[in-house]
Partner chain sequence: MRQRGQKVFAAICVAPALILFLLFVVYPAINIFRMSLYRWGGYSANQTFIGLENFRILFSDERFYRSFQNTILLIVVVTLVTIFLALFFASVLCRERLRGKSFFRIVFYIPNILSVVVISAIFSAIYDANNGILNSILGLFREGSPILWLGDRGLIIYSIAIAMIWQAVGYYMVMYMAGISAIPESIYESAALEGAGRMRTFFDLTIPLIWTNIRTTLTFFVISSINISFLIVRALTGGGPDGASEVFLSYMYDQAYTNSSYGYGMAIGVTVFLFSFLLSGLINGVTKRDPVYL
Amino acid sequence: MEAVQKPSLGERLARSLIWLALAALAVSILLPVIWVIMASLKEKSEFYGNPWALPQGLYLQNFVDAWEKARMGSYFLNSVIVTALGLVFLLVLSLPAAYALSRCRFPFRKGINTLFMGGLFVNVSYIVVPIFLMLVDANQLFGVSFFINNKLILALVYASTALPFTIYLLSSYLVTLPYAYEEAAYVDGSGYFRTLVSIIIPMARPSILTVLLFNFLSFWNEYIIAITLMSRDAEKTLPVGLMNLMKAQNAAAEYGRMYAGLVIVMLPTLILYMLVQKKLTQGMTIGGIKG
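Mind pulling up that one chain's structure, the form predicted alone?
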């Protein structure tokens, strides 16, 4: 048997530097999160002492006040509804489009694909005002108030703005799938829609999960579009409600309630990421492995 060659001094030094950089990055990310969670459990008087001191007890009243008095519960429900609807709209629109662009051959396919890819370079912040004016004009045209302060419309706008990235990611994965399964389905008399539902979607599950997680984080934390289209307080989403809470509680020196609101916003994303971390990594790398 050949002896295992030990890594050289340079390799060990490079590996140590990489681990040191990763450890520093982890600390820079985890430390603020831990500090916010600690601060959310403190009473008001504790903030006037050492800011790095551990909380004297678990003061959960901050979460109760943030949820009820600051209406974070209502904002939380609005965000859940908008995010869920946005993800449903996004999958319904992007899956057939990605399937057609990556697996089918038809006239102007490359041109349409180029237009979708061009959408990757459009910053949503630059088009939020035209979107708002378009919806206001639609209200005036039809004599309704349906298109503003409507969670359904906000979810549809979220899905529309996420289409270029989602179609790009799904198409990149679908193009790596073998054609044998589709050809067998076509021989058995299956149409395009049935093939998509029965063959393509189950095989593309890792990529779909990746798309869902990325867009969940985007929709859940989105602020610019939400504050523009949702002026009515009862319809505001969690990030907008959090900004209102921070302004109000900062003026009233209710820092515990403010940090409790921050925890309410970030906790679902942390839990979701921890649950699907392995599948997320698989969805981001499996396309390259198959290619």
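Residue numbers count along the first chain shown, from 1. Note that the structure is a prediction, hence the values are computed from the model and not measured. We call the rigid core the largest set of C-alpha positions that still match within 1.5 Å between the two forms. First, how it differs from the form predicted in complex with the partner chain.
- Think of the chain as two rigid blocks: between the two forms, the small block swings through 17° with respect to the big one.
Would you generate the structure of this protein in the form predicted in complex with the partner chain, following the form predicted alone above?
No partners, no molecules, just the chain.
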């Protein structure tokens, strides 16, 4: 369609309205994000002045305070460990399972598949208290305090609750691969395990990347399981630390520290998003709905 005529008045009006709507939503998203980043650089006295004023300088002391006094530094490390461990557990568990469930023939395959599909409907918010009680029981049973306040267990819970979605996503990719590759590998004398590791996993790389991206975001951002299972201060993760800062801000008016903490939680996800945004929005439509 070539625009031969000059657009009519109605057409021009419609276009301006569309532009206005787009700009309004963009501003309503960007303005608060930029505002909190700016606020993280303000000195305490500046919070009592004009809220729209730009920060007078780069007051990085907020970040030092948040990092050291509010312990966001050690929470950051906890978050890195839990997220990394969770992702490793998740891949080690889900890749072989998704492979077997989508490409091998064995008894109960269909039932197990259905079970995992059902897991897509179980929301973490419902089961967080029963999980907590189960771990408390385990502590009493073995007479230890191993199961609560443990990064390893938290990572394991993250990985386990992410299994249904991840297996679904990986399986729907793996079934599309042609069988010829495996047959060729078997003819060459490669065993099942080696075929999985050296043929299938390299071919599944795009879907593995999608899985890593989504689960990185969900593990890094998660707070309700973390707040329930990690009551000891030294074991808390970043979002839980930010919640503490929000409460402290109300009590002691430590605005700068709170905003600095906010930026510390937000920045890694924003940077990652800028790098891979295309992959993320594409992957979402694969994992979400097809058609």
